[in-house]
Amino acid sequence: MTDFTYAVDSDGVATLTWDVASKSMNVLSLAGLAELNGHIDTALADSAVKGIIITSGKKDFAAGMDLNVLARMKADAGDEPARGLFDGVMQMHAVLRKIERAGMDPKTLKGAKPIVAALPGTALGFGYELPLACHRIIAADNPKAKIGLPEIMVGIFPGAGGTTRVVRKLGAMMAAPVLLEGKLHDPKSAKGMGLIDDVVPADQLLARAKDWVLSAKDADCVKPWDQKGYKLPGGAPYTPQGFQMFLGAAAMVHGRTFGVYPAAKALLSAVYEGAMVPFDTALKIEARWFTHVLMNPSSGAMIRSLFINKEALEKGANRPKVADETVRKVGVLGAGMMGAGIAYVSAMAGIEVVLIDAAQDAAERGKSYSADLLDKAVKRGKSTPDKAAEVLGRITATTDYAALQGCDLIVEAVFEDPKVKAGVTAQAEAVIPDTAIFATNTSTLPISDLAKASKRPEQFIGIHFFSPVDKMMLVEIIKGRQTGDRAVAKALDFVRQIRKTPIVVNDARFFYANRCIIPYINEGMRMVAEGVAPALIENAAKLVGMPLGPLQLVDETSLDLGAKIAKATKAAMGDAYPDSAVDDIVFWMVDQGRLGRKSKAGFYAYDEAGKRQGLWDGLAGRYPLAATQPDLHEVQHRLLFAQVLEAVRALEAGVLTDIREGDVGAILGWGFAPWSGGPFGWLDIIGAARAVDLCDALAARHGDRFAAPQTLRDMAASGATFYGDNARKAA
């Protein structure tokens, strides 16, 4: 099998199509990089070929590169896994330099071969990083392409070159947002950039490619940064401008990061050093942050969780083996914020969806949610008119139950009353197919409870969504004790159609997400009790790569709805409830009117429009400040493992069954340290001995609840991690 096939026309124009064979788009291999050079020194060193146009044989360009390639440089290199990094990645800035310079001489830059990257669709990654080496790049008017350099969301940046010639091509200030936030570009929008050169209808890419190949001259062939006198665009460091911009960006990476993702630092250092140096210097100091950044552990942990494993779970890893059940129509009952938000991403996936709600204009309202979101991708030209009525057209808004004949899935999204739910359950079933599937969305309810109601409880399942349904990546799937294979598949199916991220848990109360965020929020509200600065608890977590602070994710997510929680939990669970401490602060808050942004009053104090003002200063009057302060370590420690141990123990008990969606789940439920690869990665990089003895340290100090979990112990004794073989067994 051949990752590049190679041809050359009449006109002496040689044609290397890029085209995978197992896989449904472009990624580099090792082997696919060998071919590459092996087809790029045939062309150049044939005289009768006049230029070469990279293109691919799939309707994308490429994905980028087979992250596994960097493991196995690593695992090559034995007992110098850097060295081995740091030469295979030469190895691929040799090949792409090597396109770059295509055969001119070196003196009088003259005598290359013009080399075009035809791209028909999206380029990501090393698939844009590629065609930058190349002498002009053209990609097909296709509005889903997306082009860009992605890399910094999975722990690494680009560093086949990406980095370098990004910044020499449009200048630190303006590479910024294509480096460090890894934001990609419609054609149109990449070349108003800058990015690629030309954008041409999809049915003329390889002729207007070939056209610029016979018509190129010597000049067209010379990069700028290869050409004497160039200067970087917006100035080098050591000018006043460019100190400035620097100055800036480190300011900005800083303020984004705090401090812990080891990427954007690196990333930032390579771009510094680099502008002061020649090109191909340049190129060996990114290679050499590249490498530093593959050896970190956080760098693994990211690419694991939000590259391999997520892919993983988006294509079904943990699928009952039964039949496609892929969801024609949909029912959707209860048209507020959850249900107009889940009949949105239903009809933007092409189901047919039925919206239903106990009055026709509370229905309406819910169906208007989802005209206001498609007017606005109109405006920003995401959309067009006639694709956002087609959209809309596939929900019906209605009270009428009898609309739901036909749906082979029903997705309930009412208020979080069990009375309420089982109402409803029990009107929709007289109605569906026997065949069909009903899902309750619920984020603390027991799914085992509310499928009483149903006359089909094999088929009956929950269905956590995350609030706003259309951004929120994460779907939680429940299964209740009687819940079926079929249901199952039936809701990862429907999850993969609206192109969220499913994770299946088993039912307990608060399932895994809320269980593991639940006492983060109340570890912060512990310590405000404790007399414990606010500012140091916000701060500390935001230090540590949480998002969001525990104080301002309650005041997020409402106090009232917290105190809710609490009462249902303490009748649940009794003598047995361990917040009591936590209560007493959520109820004074509740008590002064101050329930969080939607009151705008809560732990934080907001003007009028809602914008936080700064913490609310009449927290001290009721919980002054302790005269000393804890560690910041000893905070951070605090929030870090009130939501880790909860993970374990979900992991001991059989809710959690698998530690990839334990970690997926946890980045992107709730946003826990991402730089961490997730709770089961952050322990697998401190080690299962240095977590106990930690736990040990806390227990004695706040109490129990900082137990270590017995797998942990089990774990530091046999040194096993979680992604290792013995952990798997010892978990």
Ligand code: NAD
Given for the second form:
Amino acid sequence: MTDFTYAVDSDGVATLTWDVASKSMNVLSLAGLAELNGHIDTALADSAVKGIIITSGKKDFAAGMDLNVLARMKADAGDEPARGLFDGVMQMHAVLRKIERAGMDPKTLKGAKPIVAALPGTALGFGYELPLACHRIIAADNPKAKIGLPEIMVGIFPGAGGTTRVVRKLGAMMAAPVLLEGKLHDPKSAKGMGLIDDVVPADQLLARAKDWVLSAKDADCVKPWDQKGYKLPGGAPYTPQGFQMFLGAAAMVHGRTFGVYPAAKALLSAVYEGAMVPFDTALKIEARWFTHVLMNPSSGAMIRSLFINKEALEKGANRPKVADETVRKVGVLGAGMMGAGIAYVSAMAGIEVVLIDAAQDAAERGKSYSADLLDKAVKRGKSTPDKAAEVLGRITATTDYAALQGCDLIVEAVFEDPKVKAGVTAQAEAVIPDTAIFATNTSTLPISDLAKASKRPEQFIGIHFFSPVDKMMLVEIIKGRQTGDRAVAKALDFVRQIRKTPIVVNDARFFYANRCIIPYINEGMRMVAEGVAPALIENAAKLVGMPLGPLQLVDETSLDLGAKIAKATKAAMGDAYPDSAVDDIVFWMVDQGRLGRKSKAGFYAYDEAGKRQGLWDGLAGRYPLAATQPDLHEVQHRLLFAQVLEAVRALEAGVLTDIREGDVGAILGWGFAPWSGGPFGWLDIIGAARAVDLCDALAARHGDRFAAPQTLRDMAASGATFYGDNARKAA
Ligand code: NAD
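Please give the corresponding structure for the form predicted in complex with this ligand, as opposed to the form predicted alone shown earlier.
First the chain shown before, then all remaining chains and molecules of the complex.
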């Protein structure tokens, strides 16, 4: 197996071409690293070689490190996993440092062989850390290429020298968005940022790289940090500017992460400590913090959910084995908030859209939503007027159902009323082909009931979007009792086309996401009613990694919607209805006209422009603060278990059939503490035995809603974990 090929031309320029045979995108494996190292040794030792080009045989350069590499380093080290990781990372540093020094005389800094990275396309993670070690980075002018270090997004940070080199190249301030936010750039903007040196026409990439190698001087091959008198751009921590910058950065990072993301904190420490020592020591510090992060269970859980499993679901891990169902023409019924968004994302994906509403002006209004978003994109330079016109041209806004002829998929997003939905189902089915799939975007009505209005219930399915459609990445696909495989495949192919992440669940009240969010919101309101300080509730949620506290969340989704759902649920559940205590506060808030953000009054106060101010101080009049306030952890456990136990129950009930979907869906759907990897990830981190103990204690104090499900008790007894023992838990 070869990942790199090596060839020397008649001018003495060696070209190392990265081309991993078994993959469409290059990723670094341990074997690949060893090969790279061997070729570099050969080139440096060969007096006929004047310099080296490192490039790729694929349209992109590389997507980074194979995440199994880190797992291997850990596993191979037996009972010293941290040592294994640290040593492995230091080996990677050694190879990259060898490229950077390229055989130069350490005293005179002369005699290095020039090494250039020639990037045909995307270069991410290690795929950019390797170029960073080269003396020059040239990229093809490929606007689709993305260059950068996205590691932080999956709970780690650039640990193959990327952190240390980018900070030394740009200064800590300019490096912050690259490292802390994982911002990616196309080649032109990467050059503007100083991340790469040159952008050249794609067909001249290798020629220009070779020209550079042949004309490079000694001084071109010495990195600024290897030169005498190097100073960190923007100031090291002990300079006046540097002091202010680092102080601010620490506060900013903590303010944004509330301290729950180990990677952000470790990254900052690596940068701060690394900035005060020589380069090679900084690499060692980077490796220690990197190891520290990799040893934290959060990083493994985040990589698993946000990278490996998210990708697996997007690639159709749970797609039935039926022929391709790519959508060509979609009919969207109802051009309101959701319909307008669904039309936009479909047209953006190149799908022809018929957007129907009851009145022409409503249909046009729905289409104008796309026009506004496209306008903004053009103004921001993210699109061109031609492209925007093309996308908009794909949307036909009409009231005429005859326009649905030829649609292979319908997505219905009319009012949440079974009668209205049944009406449009019949109207559409009278026109669309027999083979078309009909999907409903209902958020609360059982799919199997709505399917009764369809002539073809096996072709009827739920495709549940989240608002705002263009921003939210999760789509919940719901199978009704009679939904067939082709409908599931169609829905999954559609979600793939619009580049979102799907989960497939079975039909039950509130499906999966809302089933877990509602108890979270309710637990927050229940605590208010008990006299727990609202600020404690909201901060406890944020300190455990929830993006919004439950009270802010209910303000966003609106209290009247809460009241409506409460009434409908009570009617459906009768005596089994569990949330009467919550209703008291919901109905009272609605009576006060405090419906949330939309009425500029809710659990929070808002200014005239609708901007959220502090928590509303009138709440204490009705719900006085209790003399004794609960401990922070008690509040956090109540808020987390309210969601997590519902996820476990959804699994037990067969609503969820795959824990990967439960975890990915929770993070993308409602922002469930991403550091934990999701509800099942969190249970694995704390362990089933501790979870059961905590549930028993919460149930004793607060009631049966915290009773540990049997699955957890069984796992506690046997010492099982969700991911360890049943990676794909079938309910
Ligand atoms: P909306 O009120 O903004 O839009 C509904 C649209 O349907 C309106 O434009 C209305 O004129 C149109 N309509 C009503 N009857 C029609 C008919 N017979 N023929 C054609 N058009 C008709 O509502 P929305 O928020 O977009 O929600 C639509 C659906 O999506 C509902 O089922 C809702 O439960 C679901 N949903 C909403 C959200 C959300 O956050 N708002 C999230 C997920 C799902």
